Partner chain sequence: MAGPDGGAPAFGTTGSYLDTFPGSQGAWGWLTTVDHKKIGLMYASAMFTFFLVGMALGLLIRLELLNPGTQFIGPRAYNSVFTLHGVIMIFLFIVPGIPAILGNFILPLQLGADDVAFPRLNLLSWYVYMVGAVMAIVSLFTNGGTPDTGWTFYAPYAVTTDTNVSMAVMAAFVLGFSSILTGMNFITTIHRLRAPGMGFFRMPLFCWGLYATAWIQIIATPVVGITLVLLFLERVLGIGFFDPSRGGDPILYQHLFWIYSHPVVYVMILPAMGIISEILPAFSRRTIFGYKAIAISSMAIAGVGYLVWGHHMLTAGMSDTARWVFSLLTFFVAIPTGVKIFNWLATLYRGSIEVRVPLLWAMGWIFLFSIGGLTGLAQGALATDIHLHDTAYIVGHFHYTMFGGAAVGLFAGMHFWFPKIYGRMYNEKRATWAFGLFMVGFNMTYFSLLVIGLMGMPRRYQDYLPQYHTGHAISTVGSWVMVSGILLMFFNLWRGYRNGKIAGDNPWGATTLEWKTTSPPPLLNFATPPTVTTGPYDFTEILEKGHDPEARS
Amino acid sequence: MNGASSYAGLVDRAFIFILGTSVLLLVGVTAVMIGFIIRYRRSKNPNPAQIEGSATLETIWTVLPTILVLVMFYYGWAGFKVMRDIPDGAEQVTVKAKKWSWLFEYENGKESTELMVPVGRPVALNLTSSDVIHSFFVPAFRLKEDCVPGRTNHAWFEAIRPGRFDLLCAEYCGDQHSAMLSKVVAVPADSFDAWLGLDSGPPTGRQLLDLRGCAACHTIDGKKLVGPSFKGVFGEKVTVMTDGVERTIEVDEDYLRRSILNPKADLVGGYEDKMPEQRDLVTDEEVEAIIKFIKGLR
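Keeping to the form predicted together with its partner chain, what do you get for the structure of that sequence alone?
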């Protein structure tokens, strides 16, 4: 798999040296072991030599591996140093990870669920999480850094060619861990600037489902995930648990609003109490836009 970041070549150089040496050592060890077993089999060699050791040999095979691993350490360190030196003037992006979605916020406040980046310009990442530990992993960039709640971790990369690259969550984070995927979209620098400068107005209800992470647990096609699907739910009669008591209600605007802001209040039967309160995470306008979108989902 070809590297797509400016430092991927350095990382791959370390890989080739370490894995290449490892393969040679493995083949050597295995060949010597099998060779000795054939050469010195009892039928051929009934009288073993009692060799207790050899200071010379043992010194050699302590010193040589020491040198070898120090070289390996050096290669690893050299690649790593570049990864950690964030260039001045890099495009700043805040990565907001949560169960189970990615949100990227750019310097001018613009938000996206796929990470848009310019080819040939460094991008600095400020990695955060609002619940448990996640990990930002882009195999094509050879980049990974954890998103740890309560702190901001840092990383950077520079895409060297345009493309759509897999972005995966690498730190186990619960039910939808393996679905916590996105893309890094590398585009020519001028297209990126145009995209960033484009004011497309407030996001629609549909876009908000992605931006606010609703879509990680609620589908719009009727499929059940961690939470119920939004499809056709408006106007339906559903059974909910209110303070441990079961009751049937009709899904109306009030119910949807309550379910977004304080999901524990009326929990739909058959689902676990997993949704975090959204009270401080969405604006009133956004709630109304989402409700409007759900109403239209037939």
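Return the form predicted alone of this protein as a structure block, the form predicted together with its partner chain having already been given.
Lone chain follows.
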């Protein structure tokens, strides 16, 4: 076991205890079963005797499993309690899950597509989803918590060593579920404070494609994913369905703006209607920055 969070050891111990107990029971039951098969086989016992109940045996196999289950419960409860009690003063991060990307927003408004955290300081997560149920899962931290539309779930962790740790969605959320990947980047506390306080200005159009989840469905190199690629699309003629009527239009700024804010208005032929409205997810300035970037991909 190689946990990277302060409570990973609790989870590992509970897992090892339950696994070890299960293996011992499996070996024991199997050994007894084989012994009974050999000892009481028909050739040695052609006339089997009727065995009456034993109060002693009944008591043993009732009391021992009860104690075992209570011990398992204690291990699980002890670890769960620690994982649910968020320490005071923890660094607050809002986790925004959507098909099929992660966005992390810090208290000062800074946003990132990777979860930057300080080593040795607790981080509190406020988990949300804008579409379907996703599951925030960091195996190295032994942390998994659902992101549910319409409500905020909470979790926390404390990284105990620097490193880059896999972050994935553990709840099937659509055909690009397996691509919903990111990283937790644990760095020394002073490096984290410097990164958090660094003002890099408003994000560029290219950065916004990642921050707003556009890159999960659209590429900039001509490859097709869930939606059409942005490369060379500006100025091209495309066939779309508008209110059930097929028509051909030119991709200009108005079309791009309409497609971002209300993607159902003009559905490009050959693609499914999967993109949610972005009206409440992007600002006017961000829309203009994205359009400017797409225009430059001719």
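Rigid core here is just the name for the largest C-alpha set that superposes within 1.5 Å across the two forms. These figures come from a predicted structure and were not determined experimentally. Residue numbers count along the first chain shown, from 1.
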Check your understanding: Cα of G35 displaced 2 Å or more between these two forms, core superposed?
Key -> yes
